[in-house]
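Just the one chain here, laid out as structure tokens, in the form predicted on its own.
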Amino acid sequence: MLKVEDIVAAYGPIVALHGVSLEVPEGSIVTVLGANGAGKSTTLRAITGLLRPKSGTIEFEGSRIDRLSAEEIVSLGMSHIPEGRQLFSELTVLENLRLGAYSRFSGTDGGSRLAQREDLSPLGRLQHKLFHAATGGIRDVARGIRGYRQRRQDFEAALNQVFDYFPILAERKKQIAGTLSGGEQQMLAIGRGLMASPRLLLLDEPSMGLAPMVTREIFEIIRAINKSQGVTILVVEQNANLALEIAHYGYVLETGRIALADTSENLRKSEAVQRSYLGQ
């Protein structure tokens, strides 16, 4: 599904990314390993168009990407999950869900019309009103009642399968995302990408700041997704047990290359990464 070839990346004259290759096969669960620096989150910026890539290649489900706006990249079926999650703080726990929906009905009377209902609170309205702008504002409404109810079944059922693998959030859906608690914010974060149905879900650092407890949950439920929705994961993190446990292959990065790279299961018996990350 993706294939990342020789990807050299930079900030300014800082060379981060040395021609690092990975494969994300369909259907899998794929984890980057590595350090802080390493570069793991400056190759998912790559990936989703965030830095642009100096030189190599990106391929997402046979088209080259690595020449395209982060825009355009979502709008192809993949999500971002940022590390530190990056929500709306002011909206609610809704509003930022809706806000992950948008780029299924920007640009569409069903897009304008959910942007809009009556329970959102006027700064998340204003924010719709902004995205929707951005995008072109409002097309051919003749089109709309029936497409609309359609698109509208798809956004609750979307809505309904996020509170079924976070229940905590059907429970604060009113509640505005800046006071939940650091796990309740990271599921609010997955959550919010799974609502654009991605077909490829890119999760950086998801154990970041959380409790032990809370983290295992967080990875159980990852597992959950891309075992009952098939969903295609790649995951960046320092938590080397619990990304090699719900992993099928990984691979392990230092200073912007590639040092190993193999199935979970072999990485776990490595030496190398036992003494370096699974503490051992």
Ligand SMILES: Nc1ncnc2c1ncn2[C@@H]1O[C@H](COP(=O)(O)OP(=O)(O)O)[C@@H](O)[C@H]1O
The other form holds:
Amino acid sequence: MLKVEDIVAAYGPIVALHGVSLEVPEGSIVTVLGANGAGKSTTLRAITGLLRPKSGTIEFEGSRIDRLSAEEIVSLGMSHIPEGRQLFSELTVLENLRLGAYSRFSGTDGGSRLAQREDLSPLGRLQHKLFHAATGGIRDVARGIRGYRQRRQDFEAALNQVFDYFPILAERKKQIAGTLSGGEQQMLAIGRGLMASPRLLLLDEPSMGLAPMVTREIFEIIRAINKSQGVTILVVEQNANLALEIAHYGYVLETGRIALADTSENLRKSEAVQRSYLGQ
Ligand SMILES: Nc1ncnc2c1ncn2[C@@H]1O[C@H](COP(=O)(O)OP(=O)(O)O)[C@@H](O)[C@H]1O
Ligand SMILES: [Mg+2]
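The structure above corresponds to the form predicted on its own; please provide the structure of the form predicted in complex with this ligand.
Below is the entire complex, every chain and molecule, led by the chain shown above.
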């Protein structure tokens, strides 16, 4: 489903990834393990278009995506749950979930999108916009009402699914996100990502800053999301124990290079992994 080949990525003069390759088969859970600074977040940023790789290729369902914008990549069916959750902490739980659905339900105003067509001259674009404002607006309203019911149903279905996975979010839907516990905030971050109904979910260190019990609960839910809905998952982690428990396949990233790649079962048995990541 996802194929990353030999990507090099840098922040100015600092090269963070020196030719990383990895594959995520459809329906699987794949983990990328690595110490702080190994390049885990950079790998996810390169995949989701937040950082353009200097070289290498990224394919999603057979098509190159390494030159697309982050918005375009999201619309293909990928959700990125960033490190540190990045919630709208002043907004309520429900408002955060609504914003997660935004990418999926946006782009219905065909007229104004057309006005951004690159083959129109600036004057043509202006004329088109004025024309659209006068006439297209009415068409859009009609189309909007027809589409509204369907969108509303899709939204409710996605919301109910999120509440099934995370019942606590249903109980807290009017609570301000910033006042939730760390574990609840991580649940909300994942829930917000699920609102876009992704086929590939990318998770950046979901265990960060959480107590072991809470981390375990979240990993069990990640496993359930994969199992019951068939959502493919790429999860990067420092917590190798839990990640290897739920993943089918794993990679070990060391200073921007893949040092090991194997089934989770073999990685768990590997001496190098035990020494460096499992604290044994
Ligand atoms: N915004 C940034 N500017 C400059 N260097 C960065 C930036 N983000 C990360 N780096 C560097 O890139 C390398 C990889 O970082 P990162 O991908 O965040 O690692 P990880 O997620 O595995 O902890 C590190 O050396 C880090 O210092
Ligand atoms: Mg990171």
